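Next up: a single chain in structure tokens, the form predicted alone.
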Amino acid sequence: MIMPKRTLRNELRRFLREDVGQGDITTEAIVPKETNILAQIVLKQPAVICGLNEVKVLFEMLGVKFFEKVKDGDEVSAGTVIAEVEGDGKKILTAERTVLNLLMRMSGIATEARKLVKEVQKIDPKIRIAATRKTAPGLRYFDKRAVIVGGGYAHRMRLDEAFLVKDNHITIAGEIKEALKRIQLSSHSSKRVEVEAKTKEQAVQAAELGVDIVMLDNMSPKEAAETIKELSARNLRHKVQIEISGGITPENFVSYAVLKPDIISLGSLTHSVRAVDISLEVIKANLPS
């Protein structure tokens, strides 16, 4: 999952404009023109690194040399120099916070995703850990890519990728059957269909109607177990994928994983991310003569 470079450059320019405004007045006042610096990007805590691809493009846009010391997806120990940059001191310091914000957030998401993926693999390697659309506006691509780098699954990037029939859709349509009938009449009827089920009865109905995925939404582990058992008893479990979502946290995650659904999706992967501590440190400055 890599964004086209032209689109990525536009996004990175937007991030820079947001931070710089009319200019980095501190750097402009202190750093002489034509000052060349060498700086290191240092990881301050163990993490799965993510965002180097994006940061490299940003520095290239600024004419700054970028040297990766590790790769996206690497599990790295605290104190590791993950990259070095060399070039115009003003440009490097002006971009510093934008660069670190991306690396810190994306690495934080990738680290949490990797942790959960490792946990679930001990239970059943076939279970996928998925992100949701609960991402910060404007950061959807970066958040989802970080989940993938961590070993997770992006799920839907946008609303146009698949049908997800939620409770409000069912309320408006009147029932699940009617909602699915309207989908079949739409111009996108060939796309994947998932139905959100809040009860065992809704899950059975959706499976009997032939949807691709049934999402068990905000069910307790006990309710989810009873629903999966009922689907198996009706010979429906193998005909549909089961996703468990809503209220899943790293703390209660295992109690859902042992039920062996096909997918577990967590909004906390992206909406409650804890950034990884990363810094940029100047180690050499060549001042103009």
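Now that you have shown the form predicted alone, what about the form predicted in complex with another copy of the chain?
Only one chain is given; partner chains and other molecules are left out.
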């Protein structure tokens, strides 16, 4: 999970400008120049914290000192001061909303991911909880990073990272074998290959053709179980990774986990986030003398 520092700064600056526009006219009018402020960032409900790393970069870009009181990934109780900031009052108040919006979303994702990771680890610590590409537009990096901080697995960041043959691709190619042949021909470098299987037969076929990962897509727990059994029977199970994806909910989650796939991936981790409540409170303001 790497984003060039400069890119990260540009993203954060863009977030800030989106909120500020030409200027925070209220703060500009009311807060005198060179007012020094000490403020606390306070968690209002129990959560796994995420986003402090990013927020730190933003405050430092603004010349504001940022003191982490906890670390990204920590599980923290309600009422905790997770960070303090000190510096130019205009800048802190102007950036407040942008900072909180980012922390609230990332912590929301990390909290949910952590919950699922803990549950799955009771069954088998080797199973990975993964995100999908169903992230909020423009927030791929932040959403994926929050999943990792929660203990999950990022999966493909972008379409150029690995091959993933989906239903529509198979339709167009005619069959899995043909799709894989085309990938073989086009490839001028080495990237892994995953195939989405809607049926046991597809899964077996993909595994026999030597793909790296077979994704069991939108299968019921029963279908998934039968597919995995078949793969084992044919001595293919250990040659491929198994990913289960599609239609996984808190209710049916365990039924899939007991099948001991390598990966369980959920779109809801990033497309239906519940923000964690966090606020920024000014503790002290020193006006310029």
